[in-house]
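Next up is one chain by itself, shown in structure tokens, the form predicted on its own.
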Amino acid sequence: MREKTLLLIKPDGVVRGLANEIKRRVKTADLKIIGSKAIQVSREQAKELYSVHADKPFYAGLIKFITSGLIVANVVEGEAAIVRLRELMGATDPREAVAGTIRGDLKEENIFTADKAIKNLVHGSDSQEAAARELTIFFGGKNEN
């Protein structure tokens, strides 16, 4: 099934100049980026994005990290895009991500921020429901070019 999903290149990926490499890997995986923009995430957007983690001890660190610099928000489309993009990204904890994945190949030696948030380069929606909700946060009702 053809799907749309959200891919965020987080501040650590942008600062390290990895946005083009990450996009290249997505395209090489036969997924299409149909919308892309560099933005500064507001606290409101961050809270909405990470609302599912609001009761967790790492929530404040997530909010601080995602709002700490520019991100590149992308709409990715393709057959089974959600699961395929998540496989391409690799394990959430870069130390567990295998070679050939974005997080496995491009991780930093020190993956923690001062607030103990994990610098893991990218965020991707984990379900169709999450994709619909998250795409709206960053692209409104317009999820394509």
Ligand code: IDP
The other form holds:
Amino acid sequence: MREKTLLLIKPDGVVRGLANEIKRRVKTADLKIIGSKAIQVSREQAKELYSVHADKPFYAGLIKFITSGLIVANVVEGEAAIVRLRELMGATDPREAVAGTIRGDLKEENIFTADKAIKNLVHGSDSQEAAARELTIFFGGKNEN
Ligand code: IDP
Ligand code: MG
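Okay, that was the form predicted on its own. Show me the form predicted in complex with this ligand next.
Then the entire complex follows, led off by the chain already shown.
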């Protein structure tokens, strides 16, 4: 099934100048980027995005991290785009992400922010429900820029 999903290039990816490299990998994997914009995530958007993690010990650090600088928000489209983007991203913990994945290949030595959030370059929606919800947060329901 053709799907749309949300890809965020997090502040660590933008600060390290990896946005274009990450987008290149997505396109090479035969996924289309149909919307892309650099934005500063508001506290409201961050809380909405990470609402499922509200009770986790790393939640405060996560909110601080995603709002710490510019991100690049992308609408990615393609056949089975949700699961295929997740595969391309690699494991949440970059130390466990295998070679060939974005998180595996582009990870830095120190994977933690000062507040103990894991820096792993990218966010991708993990289900159809999450994709619809998260695209609305960043693309206002139009699912494009
Ligand atoms: P995902 O980004 O691979 O979907 P989630 O479990 O949804 O992973 O976690 C959201 C984000 O929270 C991760 O991308 C990472 O930045 C951060 N995170 C997840 N687990 C931990 C943890 O155990 N310690 C610190 N940060 C974490
Ligand atoms: Mg997640």
